[in-house]
Amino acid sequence: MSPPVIKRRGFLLILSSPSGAGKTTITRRLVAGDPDLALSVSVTTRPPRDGEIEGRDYYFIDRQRFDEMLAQRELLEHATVFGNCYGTPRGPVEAALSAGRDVVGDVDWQGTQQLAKSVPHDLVSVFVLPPSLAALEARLSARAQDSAAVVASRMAKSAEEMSHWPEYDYVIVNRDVEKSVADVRAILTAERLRRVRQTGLAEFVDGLRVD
C-alpha cells in the first residue's frame, strides 16, 4: 500500500511596494507562469484606467458598497490611498488556501499590517523596493496614467512607504523584473515546502513505517 498524498494548506503571498516600484508586474508574471497559483482580486472604489478589466485587475464599486462589505466583515484588509478606498475580499481568499491553494496579491504596507493580525499563520510578505529614486519617478513618468501633480504626490509618498520594509519577511530589489520574479518564484518554492503547511505529512510518514 503507498502512502497517502501530502496534503498541505495554502498560503497568501503579498507584494508591497511605493506606487510604480514593480509589485503589479511581478504578481502578474508569478500568476501567469504557476497554475497552482491564483490571484487575489482587490475592490476598490477608484475608476478604472485605460486598459484595466473588471474582476482581472480590481472589482470597481462604489463607497456604498465598499463600506457595505467594511461592516459585513467581508474584507481581510481595507485601506485608503490618495483618496480612493481597497480592500480584499475574505471569500475568496480563504476558499483557496482551505483548498491547498496559495493566492498572490499586491497590498500596501498597511493593508500587509491589517493582514498579520487577521490571518497571521496564513501571511507570507515581501516587500519590493525600487534601485534608485530616480528610477523610480522615471517608472512612474513612462506609465502616462496619471498627472505630473499626481506623481510629484506618488514621490513624496513612496519614502514613508519605504520605511516599512522591516515588517516584511522577504525584501527584494526590483533591478530586473525576470530575475525578481525568479526570487518570488524561489520563495514560494521554499514556502510550500514548510513543515507545518503540509498538514497531511504526519500520515504521509506514518504510511512509510507501515511499508
Ligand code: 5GP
Second form
Amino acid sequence: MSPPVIKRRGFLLILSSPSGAGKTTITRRLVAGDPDLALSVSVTTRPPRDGEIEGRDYYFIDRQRFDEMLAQRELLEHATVFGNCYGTPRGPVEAALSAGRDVVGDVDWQGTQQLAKSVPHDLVSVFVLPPSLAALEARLSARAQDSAAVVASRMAKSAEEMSHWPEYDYVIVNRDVEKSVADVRAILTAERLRRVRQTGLAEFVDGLRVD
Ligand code: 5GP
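Now show me the form predicted in complex with the ligand; what you just gave was the form predicted alone.
Full complex below, order starting with the chain above.
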C-alpha cells in the first residue's frame, strides 16, 4: 500500500514596503506563476486610480461599508494609510488557508503587526526595500497617476515605513524584479516545507515502516 498523501496547512505571505518599492509587481508575478497561491484583495476607501479594476486591485468601498465590515469582524486586519482606510477581508483568506492553499497579500506595517498577534503561526512576512531613495522616487513619479504632491507626501512617509523592517521574517532589496520574484519563491518553497505545516507527516512516515 502506498503511504498517505502529506497534507499541508496554508499560510499567509505578507509583503510590505514603502509605496513604490515594487511589491505589487512582485505579488502579481508570484500569483501568476503559482496555482497554490491565492491573492488577497483588500478593501479600501481610497478612490480607484486610472487603470485599477474593482475586485482585481482592490474592492473600492465607502467609509460606511468599511465601518460595517469592521463592526462585523469581517476584516482580518485594517489600517489607515495616507488618510484612507484599508483592510484584508477575512472570509477568502480563511477559506484558502483551510483548503491548504497559501495566500499572498499586500499589507502595511500596522496590519502586519496585527496579524503577528492574531495569526502568528500562519504568517510569513517579507519587507521589500528599494535599492535607493532615488529609485523609490523615480518609481513613484513614473506611476504618473499620482500628483507631484502625492509623490512628495509618499516620499516623506517612506522613512517611517522603512523603519519597521526589523519586525519582518525576511527582507529583500528590490534591485531587480526577476531576482526579487525568485527570492520570494524560494521563501515560499522553504516555508511550505516546514515540518509544522506538513500536517500528515506522522501518518506518512508510519506508512514507510517495514513491519
Ligand atoms: P496604495 O494606496 O498605494 O495602493 O496603498 C497604500 C498603502 O496601503 C500601501 O503601503 C499598502 O501596503 C497598504 N495596504 C494596501 N492594502 C492594505 C490592507 O489590506 N491592509 C493594510 N493594513 N494596508 C494595506
